[in-house]
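The data below hold one chain only, encoded as structure tokens and taken in the form predicted on its own.
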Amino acid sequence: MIADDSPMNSPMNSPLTSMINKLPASFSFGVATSSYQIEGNSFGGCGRSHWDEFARQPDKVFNNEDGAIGCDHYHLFETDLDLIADAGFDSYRFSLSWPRLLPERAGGVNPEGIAFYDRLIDGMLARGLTPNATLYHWDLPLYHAAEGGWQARDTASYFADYTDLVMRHFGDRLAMIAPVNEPWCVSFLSHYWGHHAPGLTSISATAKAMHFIQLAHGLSVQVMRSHGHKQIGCVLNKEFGVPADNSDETARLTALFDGIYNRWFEESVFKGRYPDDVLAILAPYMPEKFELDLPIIASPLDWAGVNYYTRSVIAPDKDEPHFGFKCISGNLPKTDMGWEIAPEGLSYFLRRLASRYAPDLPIYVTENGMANSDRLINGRVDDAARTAYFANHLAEICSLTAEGVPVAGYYAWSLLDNFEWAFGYDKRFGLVHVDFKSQKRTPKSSYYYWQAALNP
């Protein structure tokens, strides 16, 4: 199933070298995906989730494309792990599947959700993989998405049910774990912009999906405690916010702009509050009594994860009824996802969380990645643009950790080109190539680089 046709021999040839030799030795790399991206869902007993929902509304995935098959990784996984492994990279940020282990309302543990698991961490461990686990990649059940989803309470306890189940089976194995995968995006992008599944438009249901996400991963955490888990963290992604201009008003929107994307997740997690800019238009909107469940959001973690891609840049829209700000297109390249490349939003948010939120704790760059137009020519893919972006960010961590920042750690998105959401099986953000008709895997030029760089 794999095109092993390497560009190169030499660890010299790799542009990643130089800036792996700077960091410590300790410094981990590792590669991240999603289960819903890659498993594949048309098998082994999984459930449906409300992204299957989604995806069957019209115009709301590219080509009305879904994750029922996915990469098939649910039946290649010993192939991608081999993949992982022969690149050099020591650790794998992965993610269960809720729908998976509990395919229904009432009918109990899926056996073979339970048995695949199983088979994919015994995989890692066998490999040498640190096993880094994230356990709500959006794939929420859709008999919790049809009971109110996010915007329940009850949810945030039914992921605390499920936190339980994982650490009950899997939890001695798991290294790393983090409740939630980027926060902002199961709740502002999916109840405001309406982009992700379950693809609202309401201020409401936005303000509550904002607060039960959090309360979510606090109680998730509270019972990681409880079994005697010590390397609990979180996983937040973050967006560099630039004004448009340099008037007071567009600077006080791209502060907003700062406090619903980031400053939100920042801010409960670590300081148990909420930003009182986003606060002063969310609290009409809030669950009652939202204070009391700040102290839990804000339950110790042992490490930080932070999520980057792109900058945005924020201009005012007087249309815009709640916030009014836009995001607009910048001058700096692009990515094929049309987003622009900063490296220097890295070091902003690196650098603010280990000053402000947490000094304490190890940081780790959890994901960082582009999508790239790439294409398979005589059985190779050529996707330097990628190299250069993984480059170039990990020069700003380089810079970073010579200040004394700790960065613990980086994983590169992704593994393989998968399901990119709304955008279907269109983007490819993958080190390894994916014929979605044959499910072969052919590694690209990125690839091999990370492999000469981390196997001198």
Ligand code: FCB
Contents of the next structure:
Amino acid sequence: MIADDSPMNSPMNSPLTSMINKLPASFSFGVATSSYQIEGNSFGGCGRSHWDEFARQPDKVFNNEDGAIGCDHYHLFETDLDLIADAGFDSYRFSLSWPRLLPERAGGVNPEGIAFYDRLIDGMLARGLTPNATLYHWDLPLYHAAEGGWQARDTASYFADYTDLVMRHFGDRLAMIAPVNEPWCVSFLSHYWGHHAPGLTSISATAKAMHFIQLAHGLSVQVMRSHGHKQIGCVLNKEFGVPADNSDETARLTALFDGIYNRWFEESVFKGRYPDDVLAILAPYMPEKFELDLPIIASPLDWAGVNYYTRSVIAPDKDEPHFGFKCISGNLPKTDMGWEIAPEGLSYFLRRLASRYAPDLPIYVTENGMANSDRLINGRVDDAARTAYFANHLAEICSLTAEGVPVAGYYAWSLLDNFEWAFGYDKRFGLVHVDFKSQKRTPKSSYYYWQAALNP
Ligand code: FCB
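What would the structure be for the form predicted together with the ligand, given that what you showed me was the form predicted on its own?
Full complex below, order starting with the chain above.
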């Protein structure tokens, strides 16, 4: 690992340079963001999402903050696109907001929303940035949430309709596209642990959401394909489970964690089945005839995306009623989120995806990055820890590409400090510091290291 205070950490000799030089010339680099986290949903006729509702409830979101203003990307997107292009990135992974395009239940398409994404996508193209769009990064229209959200089969059908709208207006300008960001977060994190909107803690709701978000993915892929799109992917988040002790029982629970977090989504998308160990627990709560949807969920893809941040240490929990485990704190160095830094987990998942699930597909790391307790001092932010995090994860990717694992690109999370969900604006993931009062952007040292490495 490269230490945070390494003498290599100078923009003239970026710690990222040697990694980037080892990767194939065709390897693509980008940054990622999402609509609710940056746009500001009080602008441009955007409708309300279930995150607005969640943020109003007591003790759900830090300071009850929400995405009303975000980073005011709605007005400042040209500045933000310049930052991406000036750093030398070649792609921008962003998401479209469903409630911005369809703000009301039966109110039709919002022309300001269409115009905004026209400007944004054209702005990318004008700067030579490859648009990589995600259609759902968690901002479910409140009217769909009120009708059952991801527990309702209809939401998946509505998502297919929304996909059609996006394809008709923007499809030919979106070089890469994926329906859903991180279905584990949409389903398990939000319906079992209750950490994200809608904040439920119900096994029945969880089973339904874990199926209908997958169905939404599959239906959306089919709509994209019917429009002739040829770069359709998925974005799955992965977390590496390690057992807290050497017992057989903890090994079993760690495998179950892997099943819920990772295999449920990989197996359904790439093999058209759900893993037996997880299904044994969820079966009583699954929607009727769910099996019939599996071929839709496994509709062929053109690329596979992995979001990776950390690992989890798994310990038995006798009080946990359905799964019997809990995630405990490990002993590796941690980010400001308290997430352990474990780059080898990224290799594990990329290798597994290539060998077991998607042998013929290019793989993109669609998110990777860290929260840091950044301080703006005299107009500068020194986030050497973040640069080291990127370098250590890129080192894993270099070894994999040398082995022949087809990793084709990497997106840093995130361009900007932004609304970090339940943590509000308290946790900073950006390459660029945002003063949320003035909306002033200040590139951090990690931004300059990327810039130095990408512009040799
Ligand atoms: C991922 C999300 C992204 C951001 C990062 C830190 O799970 O996709 O929106 O919150 O975590």
